[in-house]
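Only one chain is shown below, in structure tokens, and it's the form predicted alone.
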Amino acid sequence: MYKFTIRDKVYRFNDLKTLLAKASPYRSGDVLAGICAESYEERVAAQIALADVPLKTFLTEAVIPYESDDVTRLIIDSHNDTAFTYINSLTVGEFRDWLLSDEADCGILKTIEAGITPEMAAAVSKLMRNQDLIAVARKCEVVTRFRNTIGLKGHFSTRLQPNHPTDDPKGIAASIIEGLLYGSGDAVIGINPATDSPSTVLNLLTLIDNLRGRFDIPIQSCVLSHITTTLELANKGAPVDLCFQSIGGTEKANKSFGISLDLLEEAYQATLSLNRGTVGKNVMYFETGQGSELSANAHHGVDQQTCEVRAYAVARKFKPLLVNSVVGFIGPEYLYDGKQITRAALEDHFCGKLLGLPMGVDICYTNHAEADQDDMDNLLTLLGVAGCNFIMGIPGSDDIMLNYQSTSFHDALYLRKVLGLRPAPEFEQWLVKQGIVDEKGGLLPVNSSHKLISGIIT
């Protein structure tokens, strides 16, 4: 039992799960689940009570029972006691203050990441203002490698997302070329296929691989099919660079995606065995999003943000190249408006980085959400300041296959320019060599005689 008194009124919270839910900043998904604070005062009472909870408590009181959930078992069994010794005497509130101190620099945060459980990260984020989330996340550097190097300080990458409603190769190729000419694609060229058929996925993988090989582009590709399709193709020797899967923070949520931890391990090993990386071996790409557990009726009464961070424990096990919070994609039932989307994105990025993950964010919203592109511009800038590893690059910011609004090639250029950020170093060298950007990173004009365009035409 946790409690706090305000003006002679005692607020009681039966367990840690309830306390975390009541302390969570307001969002529509927790209202829908019936677990949010009933008033602003109750939320503040929960946050004050949460601040006094020792971090050690999260190792003995699970929000979802150890016996009934394999994600809980993964979190507890993989916890690093040695890394935890740096912070094991702290309460959640003291942990917040320490994270914001100069003592907690990049090196120290790297040292302790394996000792932080998802619930600890979620808890401390609930006590933080937006600027706190930005300040701490900015201190974290999470670097991953496959054919280029992603996540270095001063660098900022994009996933080139050339989706097409019929998987038309010409339409996809046109979007890829356009994105490359805007300096997009160093995180990955990642296609969401309209169909999950192995033949279609293989055709798309081959299309990107042929283009990459023809122009010797230091990038990685991914077709975001279900992991079973990717596994089948990898076992046949198809040109699979990265293995993709959407993941959740509970065993039941992952079952709704048609996956298990064992299946993820099998696919991870199969993709590693292809040995296609040149500068590194991070081969997994995961996507997450607040609300997926609730939408699958698999949240066990846990608030959506804590569920989201638990998914990061699954991702962390497989040393991914990329983790992407598709923050506003599920809809206003879970994140109602621009304010809620912004808060959730900053939470996700902070918590992922604190756990040692290479976090990117799909800065996005559905057309029935109370949000617009100005909200996304604000969030884009905040995440750039926070040190986000990558965002999406979509023609015109309008995904014509998935039917949602995201960020464009131009948005990434804006962020690089105003914050002085550069693409992945290997990719930037290629852009300079191709005459796409100058030595200072400025975009150069192109015409039909440009070597990349003329090479495609011929």
Second form
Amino acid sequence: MYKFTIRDKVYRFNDLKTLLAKASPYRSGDVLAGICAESYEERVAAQIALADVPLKTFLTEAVIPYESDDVTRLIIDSHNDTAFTYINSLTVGEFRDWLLSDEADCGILKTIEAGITPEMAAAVSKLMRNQDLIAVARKCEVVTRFRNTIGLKGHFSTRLQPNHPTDDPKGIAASIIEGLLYGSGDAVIGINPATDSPSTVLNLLTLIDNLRGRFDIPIQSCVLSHITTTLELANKGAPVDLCFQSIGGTEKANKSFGISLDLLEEAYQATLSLNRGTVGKNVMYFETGQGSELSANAHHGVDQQTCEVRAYAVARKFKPLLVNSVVGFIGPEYLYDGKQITRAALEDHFCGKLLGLPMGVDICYTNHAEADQDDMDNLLTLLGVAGCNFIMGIPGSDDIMLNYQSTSFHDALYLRKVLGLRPAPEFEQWLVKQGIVDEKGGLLPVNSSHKLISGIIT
Amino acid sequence: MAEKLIKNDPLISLKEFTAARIAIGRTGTSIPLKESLEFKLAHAHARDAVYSELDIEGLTNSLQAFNLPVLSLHSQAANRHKYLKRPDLGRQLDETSAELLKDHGTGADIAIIIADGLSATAVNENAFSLLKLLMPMFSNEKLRLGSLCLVRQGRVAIGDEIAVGLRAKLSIVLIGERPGLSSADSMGMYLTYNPRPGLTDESRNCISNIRPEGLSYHLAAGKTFYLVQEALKRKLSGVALKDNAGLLD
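Form predicted alone done; form predicted in complex with its partner chain now:
First the chain shown before, then all remaining chains and molecules of the complex.
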């Protein structure tokens, strides 16, 4: 039982799960779940009460019982006591102040990351303003490698997302070429297939692999099919660079995605065994998003932001190359407008980085949400300042297959320009060699006889 | 002056391969105004599609062609505003509709449900054209169809409750998908074997983006028919049922 009194009114919170939910900044998904604070005052009362909870409490009071959920078991069993030593005497509130202090630098944050549980990260984020989330995330550096190096400070990458509504190979290739000529694709060239048919997925994998081989591009590819499809193809020796899967923060949510921790492990090992990385062995690509647990009726009364961070515990187990919070994709019943999407994205990026994950964000919205491109511009700029590892690069920011808006090739160039950010070093060298950018990273005019363009037409 | 600011786009020749917004040029590294305004207009169309309404009368008239009863049903979401914020209400029939369904539980192989989803425009324009190709395939295989159901303010899972009411072995839900900027009229098909309330996405197979400029009616009908046959034969749907049609090895 947790409580706080404001002007003779006693606010009681029965358990940690309730306290976290009531302390969470307002969003439509928690209202839908019926767990949101009922007044502004109750929310702040919960935040004040949460500030006094010792971090140690999170190791003994699980928000979803250990016995009934394998994600809780993963969180508890993989908790690193040694890494926790540095912060084990702090309360959640003290943890917030310490994170913002100059003492908590990149190196120290790295040494404690295995001691932080998702619930601790979620809790502290609820006490932080957007500015705090940005300031602390910016201190973290999470670097991953496959055929290039992603996440170095001062660098900023993009997933080139060349989706096509019928998976037409020429249509997809056209968007890939366009993206490459705009300096996009260093995080991954990742296609969402319109259908999960293994033959289609194989065709697309082969398409990118041929293109990559022909122009010797230091990048990785991924077709974002269900993990069972990828596993089947990997076992047949298909050119699978990265293994993709959407994941959630509860066992039941993962079941709704048709996956289990064992299946993830099997696919992880199968992809590793293909041994296709040249500079590193991070082979997993995960996508998450607040609200997916509630959407699958698998949230156990836990607020959607805490559920989201629990998914990062699942991601962390498999040393991913990329983790992408597809923040605005889920719709207005979970994140209603630009303000809620912005807040959620900054929370996800911060919590993921704190746990040591290579966080990227799909800065996006759907057409039934109260948001537009101005909201995305704001969020893009904030995430650039926060040191986000990667965003999406989509022609004109319009995904014609998934029917939502994300960020364009132009958006990424805007961010690189205003913040002085560079692509992944190996990819930047390739861009210079191809005459796409100059030594300072400026985009060069390209004419239609460029070999990347003539390559697809002939 | 303005003309010269915009860099000519060398990728113009690639535009024929995709409807994606490629080759839009740039000023500095930014999107030129003409393209920026076109984007805004498309967004306006998509926003309008979200608030479009199911054409009950028109669809009912067209569907007469199949000689099956056509039911007009409504979810518990009274209006679009409720629908957007309360997906749970969009998954359940209102009282009147549940009552109406009681007279139609005659048993069937397939229940066909047409719901507005997030774009009534999509099903208004595409549902009948797809069914015109699919229905003869079903009758050739002597598959029995339940009453055709039109649902206002409906989500995919409302098909589960309806299929139980019709006592159908399998459900096909045709529904308006989230409108995209270049596709305010995109229809989805969700197939569920042994549908019943409480199922989640892993129990379903989905074919997306059915419309003349997307996945053609012909291809969509072929894929749907393949999935229906496989689902009935193997008595399952969802992730365990892959669309293996066309896999060479």
